[in-house]
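Take a look at this one chain, the form predicted alone, written out in structure tokens.
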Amino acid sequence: MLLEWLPWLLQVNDSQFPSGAYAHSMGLEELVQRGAVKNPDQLETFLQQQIIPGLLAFELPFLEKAHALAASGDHENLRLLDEELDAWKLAAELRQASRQLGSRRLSLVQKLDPDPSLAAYGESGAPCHHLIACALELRHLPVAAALCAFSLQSISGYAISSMKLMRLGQERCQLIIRGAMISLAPHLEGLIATPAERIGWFNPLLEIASLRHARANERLFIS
């Protein structure tokens, strides 16, 4: 039997969803030009060892608690979590982009799922970050389904965006995405089982390159 929610899925986590996604390295196009991720190996090393760690120990941590708030409707306490979230983005170049990507997010569903709730809180000047859109427009999945559509808007996001940065060919990118994700996922189950109490990740990698990338003569991408 077909999963009712199966096609939202599919269709909003498809990489020509056009959340905006493609004009962001998220700080990897300055951690490209200095050298620090060179070829296809390096990539698959700095997604194990930076983004990975990142996502299961800050990211999908947060995920799960907005995913419960926007499944219960509870938009006061979500935006304060969006506001935390905005607190804990250092870099502006990091954070203008989760926002942009957030609200362009926000407002396609919108358009495809029309929500008088989903109106009500993009017009409430909240920040509207990437993470808070996903759990609006995830709140009917299960919180498994949404953990693994943001890890892998995440990390294809990172992949895709490299084969602007070095030689690196379509088929590689998607066995890179795919080796990250199959590190990924044993961990996700015990996420949801035992929700962490403290949440926090700090990359001091990633932070500085998007400070430098701000300040970069020239650039592909917007971050």
Second form
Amino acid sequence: MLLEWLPWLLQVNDSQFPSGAYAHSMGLEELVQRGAVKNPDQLETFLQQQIIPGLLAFELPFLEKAHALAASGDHENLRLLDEELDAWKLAAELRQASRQLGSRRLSLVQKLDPDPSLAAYGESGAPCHHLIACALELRHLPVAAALCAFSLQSISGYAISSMKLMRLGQERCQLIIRGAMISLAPHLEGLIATPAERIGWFNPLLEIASLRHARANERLFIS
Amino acid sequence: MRGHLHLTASCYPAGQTYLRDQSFRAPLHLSKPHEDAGALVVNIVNPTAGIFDGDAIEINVAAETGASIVLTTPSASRVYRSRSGGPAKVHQTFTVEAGAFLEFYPEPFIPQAGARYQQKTELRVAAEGQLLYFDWLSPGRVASGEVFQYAELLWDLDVWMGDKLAARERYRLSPEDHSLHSLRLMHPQAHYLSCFVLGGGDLPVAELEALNSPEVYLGHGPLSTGGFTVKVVCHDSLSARRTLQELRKILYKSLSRQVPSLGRYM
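Show the form predicted in complex with the partner chain, please, the one above being the form predicted alone.
Next comes the full complex, this chain leading.
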């Protein structure tokens, strides 16, 4: 039997969904220019050793909390999480990128899912970070599906932007995304069963790269 | 040991800063403060060998309106191998009222092999207050071959501008997982510097950018509520010290303040 939320998930998680993510490398462009990530092998290592642990230690536990609030319609506390994300994202470019992606995504989702509560949140002046927008758009889905969808968006965002930054073909790109998702997926159930008491992740290189990217002389990406 | 340091810096009508209230208990001690460049320079001394598992230290420093205080340490802070399997804990809060200035400039933090340590830092700055906060995290006793061999560091920091959360960091660093990968990618013995500047004007971008070199990877930018952060990964302790010295001068200039001497060779 077809899961009733599956068509929605496929549509909003499609790479063609116009969220504007294609314009962001989330700091990777500067790391490639700096020579910290030079080729597909190093991209794979970057995803496995920096991005996936970061997702598991920070974004996904945060999304789990946001998803629970979105599912229960508790927009007051959801907004507090949204504002807290401003403080977590020290690099202004990453902060702005997250807000832009989230606002754009939420704006389109409101048109596809005319729920007045979504419109009210969008118009409330909340930062609308990408993670919060995902929690809202996927609020009717099981949390595991939401975590998986957000992970795929994050990982494929880095991998697809890499095709413009290094010699990387589409097939290898998809293999890298597949490898990353295979590594990450087994951890999701544990994350849901035992919510993390402490969240956060240390990635000074990506943070500095994002801080520096704003003043780069040559840029393909907004962030 | 359960130690503490509680200080309140206040200001005489003539503009001179003094310690209106002070209380400390081992393993912390204060050296005699001195005044320089309009600020009261206070050295926080740990006369023991360092910090051991089971130690719990609480630091509360407040700068009241008109006060200018610089807190520093005369030597590196060492955390030793945990014998019990438990951590040492430091909880530090720095509060700056409107019209006050506070700088925290410690020497490097050196977590030795097997060390377990938890640090919680709260920075609370009122509108019109100014704060310069530095952290220097070393990889360990490099000369003894100990590089990132500590067991676990939990590093928490919250920055409040008035009642708004301006920055939040939560790190768990351990050689047992990937948490040190990013830090070690460019420099296997990397030193990490972190700085928050609150209550000043814009940062001098060109001067900060000039600190970058093959040994120094530095980024800086505005926080969401005003104020700035500067993050640096350095090749080694020498490049870290040079960078920190220059950074301090640049940031003082941006705050239109003279740089107080720390009373030691830097």
